[in-house]
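First comes one chain, alone, set out as structure tokens in the form predicted on its own.
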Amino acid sequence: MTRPRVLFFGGKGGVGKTTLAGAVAVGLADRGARTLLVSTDPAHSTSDLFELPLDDTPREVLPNLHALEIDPTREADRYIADVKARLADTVPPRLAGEVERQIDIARVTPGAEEAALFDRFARILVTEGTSLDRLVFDTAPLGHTLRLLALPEQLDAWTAGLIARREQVHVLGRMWQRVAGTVTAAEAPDPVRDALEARRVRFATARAILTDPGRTAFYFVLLPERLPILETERAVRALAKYQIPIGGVLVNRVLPDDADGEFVARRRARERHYLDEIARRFGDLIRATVPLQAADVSGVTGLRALRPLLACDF
């Protein structure tokens, strides 16, 4: 059987996915898969898991397994950095200033880092990872995840909408350069529209790994708690609506069998109640229960010790 090459475990915030996703990325290491753990969530609780400084450049964590965690602010200034930079020997100078500050306004702009994040988070996908055996995405709590998750239509669009304004711009150049005698016979490279082509096309690849059962799967992380269950539920409807493939959930942080004591009696059985909801709920999706940990989980000691609780095979 084939396992799906590309995961991303998400789900509501503080449900342990962060700790999940590095016990599996710790596991397929362990077994001799090429890894790379990317993180897409803000928080950045990577670093604090593996007790290690990680930033947006793969660091060796252990031998097969790389990480690093992208971050949305510095992603976005270096994609207007690049954009500036493609544009400087195409602008003609009377218009440089206002094309930049047209640039500057854009960084601002709601969806700016998003989009930013989903170019890093397609090249990861499409080139950066191509010479990986496993990618293992530890992303951002569930509705910054479904934003990112819908943008590859939403960029598509706007970036064929782009690509059309620029060929228009190009063919009055080519009218006046005519009307100007100045026309050469070949014609000059536009290296604005050759970028916005090869972004089209990284995203559309993207798109197709995504929705792709055989290389994509994507496995929630949720509680046995009310809010955690209702969130998780109103996600897959939406990871449906998207075509993303679902792996499975991971039920985190349920009392092991062995705890007791009055207090735990009373939380247990609030917890066999979000149990059985988890159960009618998700049914065939449930592929692990993990139990509550007596300590924090970190650093790789802790994640191996953790991982054959996972009782699923990626």
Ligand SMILES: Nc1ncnc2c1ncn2[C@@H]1O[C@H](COP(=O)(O)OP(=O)(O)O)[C@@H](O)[C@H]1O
Second form
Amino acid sequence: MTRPRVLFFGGKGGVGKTTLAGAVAVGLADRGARTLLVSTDPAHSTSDLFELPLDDTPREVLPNLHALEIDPTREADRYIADVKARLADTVPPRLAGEVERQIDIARVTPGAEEAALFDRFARILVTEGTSLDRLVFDTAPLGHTLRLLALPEQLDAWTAGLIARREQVHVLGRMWQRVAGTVTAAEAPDPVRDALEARRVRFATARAILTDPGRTAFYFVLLPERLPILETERAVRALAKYQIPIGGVLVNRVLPDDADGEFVARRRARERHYLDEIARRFGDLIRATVPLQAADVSGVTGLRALRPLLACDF
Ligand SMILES: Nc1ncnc2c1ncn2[C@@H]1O[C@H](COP(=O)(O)OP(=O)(O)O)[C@@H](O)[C@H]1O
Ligand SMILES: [Mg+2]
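Same protein, different form: I have the form predicted on its own, so give me the form predicted in complex with the ligand.
Shown next: the complete complex, the earlier chain at its head.
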């Protein structure tokens, strides 16, 4: 059976998304799969985990494993700068101020950063990542990720709004050019509109990949505690509604069998209750149970110590 190529790790803040995504990526790379680990959580910690500075270009952290961190604010700024640069070539100087103003408004419109983040995300899925065996996405806490994955329609609306706004400016530009006698044909090229259209196509392709169970699987990381269980259950339903294929749940920070003492015994009894609850609610969606480590997990050696996870077939 061919495994999904694209793996997502989501869950509440602090449950271990970055750690488990990192461990799975190391496990895949160790088994020879060319893997790219992508962090889309604005609270980046992949660089801390690997004890390496990371940015938005892939950096090798191990043979077969590259990692990068995407910053939504920087993506949005870069996108806007790119649009402005393209416009500079096509817009008559008299309109340049108005065009800049329109674009600056678009930058602060709700959805701009999500659209830019999703765009980078889509580029990785559709182009940059296609020569690799596996893409592992360490995502932002649930609400944020759900919005990003589940609302390409909204993103589409945002892009369509930009196209419409662009169209108005372009019509004005053409009128001016005709008056100035610099073009005669009604159809002047419009690189900005072309770029926006390309983006819509990219979004649609990314969406097709994200909803294909043969290529994508979303994993939820949760702890044996009440609130993460409830929140994960809601998120599983939300993703199912948006046709994002669910790979399963990973239960993290479970007390190891050999932990002892009176206090630990009491914790274990409480934990048992929640583990039963997880089994009842998620059943065969449970893909791995990861023991609580004595210390924080860091570095490749720390990740390789998460053996139950590395042994899993993702
Ligand atoms: N199984 C584990 N045992 C011990 N510490 C863990 C385990 N999983 C995660 N941690 C620690 O918990 C903290 C939060 O993990 P992290 O992966 O950054 O969470 P998230 O990405 O979901 O916010 C980190 O300090 C990490 O080292
Ligand atoms: Mg994280």
